[in-house]
Amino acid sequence: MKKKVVIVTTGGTIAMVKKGEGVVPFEKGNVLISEIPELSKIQNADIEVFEFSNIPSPHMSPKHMWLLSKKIDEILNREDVIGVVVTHGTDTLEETSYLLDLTLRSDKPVVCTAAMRNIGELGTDGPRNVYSSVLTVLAPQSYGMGVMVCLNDEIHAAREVTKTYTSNVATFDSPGYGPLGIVDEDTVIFFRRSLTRERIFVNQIEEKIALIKTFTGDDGSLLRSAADMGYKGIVLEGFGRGNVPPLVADAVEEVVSKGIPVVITSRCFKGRVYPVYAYKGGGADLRKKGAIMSEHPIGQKAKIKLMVVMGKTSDIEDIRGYFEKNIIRRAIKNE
């Protein structure tokens, strides 16, 4: 009996058609995916399609992501299933894939994919992306690789990948890392394995996490407001190494004193934040005020991680341990 690859559909452009004045979800759900002709040519596995949802990518909420994680774990527990492909909208694909990467308990391969062009558009990329993703699941090297993202015949690690272009089919990239591998015709080729992957097994997540981007002249009002509005944790996207304007530093100290963790990231998508600068608002100053340095610079990734970590603990120093694993102790002592 052949193993099964289950395609879990959630919606997005890959399941949309042009109707009237714009592109909208297809009223027959994700049937367009199950009708991709190339899937019937796959000889070494059966394809099963499970419709989880049919929503646009911006409608994907933390609750949806968490329920999706639990459903995929349930599917992967089946002995007849070799792996899962998740179809999704591109706007929030990197968030959903990273939450899955952190929380899924199985080592069976999970590949997330999407489309930048709807099924009726010239040069639609959805069918090929789904086909390449199924091939990636079937590749023996995919076992234990963590959740992957496959579009445009490139395979990326969920933790590292980000959307870089609003409309181009080559939108997904892993700045500073590069792809894990490629799909060339019908062959899956891996170049490397991600060494930064981690897993955090939880029974719940904290959905109420804010992501705030600082700016020149920022006085900290937005940060304070987020705390006042009841957000349980805040990711603050700073400049460069994670530095912020001086008045924002005051707000960070106030918010942390209330027991609300503030995780510092950067608007740069390469490198990492680091407590280098000791002037008011510099990374070292913020850390002295109780802020947490996120070694992953991309804000939306840090937000997902904080949601997961706070499903386990709300203690700021415990949370720090998940975000500052590789910060050199000597540097901290010299603050």
Ligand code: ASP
The other form holds:
Amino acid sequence: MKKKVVIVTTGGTIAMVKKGEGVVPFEKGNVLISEIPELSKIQNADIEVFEFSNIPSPHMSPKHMWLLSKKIDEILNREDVIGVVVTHGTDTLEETSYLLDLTLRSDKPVVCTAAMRNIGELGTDGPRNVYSSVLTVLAPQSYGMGVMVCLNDEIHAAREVTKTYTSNVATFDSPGYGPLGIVDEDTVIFFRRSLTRERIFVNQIEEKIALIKTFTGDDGSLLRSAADMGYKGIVLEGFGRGNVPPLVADAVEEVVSKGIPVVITSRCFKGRVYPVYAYKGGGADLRKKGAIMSEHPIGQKAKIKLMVVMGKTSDIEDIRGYFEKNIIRRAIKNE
Ligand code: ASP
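The form predicted together with the named molecule is what I want next, because the block you gave corresponds to the form predicted on its own; please supply it.
Expanding to the full complex; the earlier chain stays at the top.
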């Protein structure tokens, strides 16, 4: 029996058309898939389409992401399925793909894709991106690679990739890492594997996690408000190595003392968050006050990871263990 690649559609520009005032979801979100003749020429697999949702990706909530993860696990459990392609909006693709990367239990390939140009727009990129993603699923090296994101002929690791351009089709990049590989015409070529991939198997996630960006002159009131509003965990995007203004440091200490984890990331998207500075608000000072250093700098990635980790534990020191692996390893070595 021929194996199947299941295309799970969720919505996004790839399933949108221009109508009246602007671009909106097309009533039949997965119509695009049936209009890619190249898919029927693929010899070694059949294509099946499953419509999960038809929403713009800014409407994607933690609950949607989690239900999608469970649905994909169910599909991957089928013996006839070799892998899954997920179509999604580009705006939050980096979050959904990372949640899938952390939580999916199967090693079968999952490739997420999208389009920057809607159906009918000149030079629309959706059909090619879907085709390249199916080829990527079928590439033997994709097994066990973790969840990937494939657009514009590049393949990226879900943990590393981020949307960098509001409008250009070459929007996805993995700053500091580069792509895992490329799709050149009909050939998938991998250059490397991601050595930073982690998997955290959970039975639930914590949806109520806030992401706050700090700014010059920040007095910590937004952080305190998030805690007062009932957020169970907070990711705080600081500066550079993971530093914040002095008054924010007081707020961090207060929030952590209430048992709410505060994970520090950086508005720099390359490099590592690390407790270097001991001045008030510096990373070392924040860590002394109980904050967790995320190491990976991108705030929206840390937010997804905190949602997953807090599906397992709400103990701050346990949570720290998931974020500060290298920092803790080094501290133990230096003891
Ligand atoms: N706003 C759209 C979305 O994320 C953008 C896109 O798909 O490219 O749904």
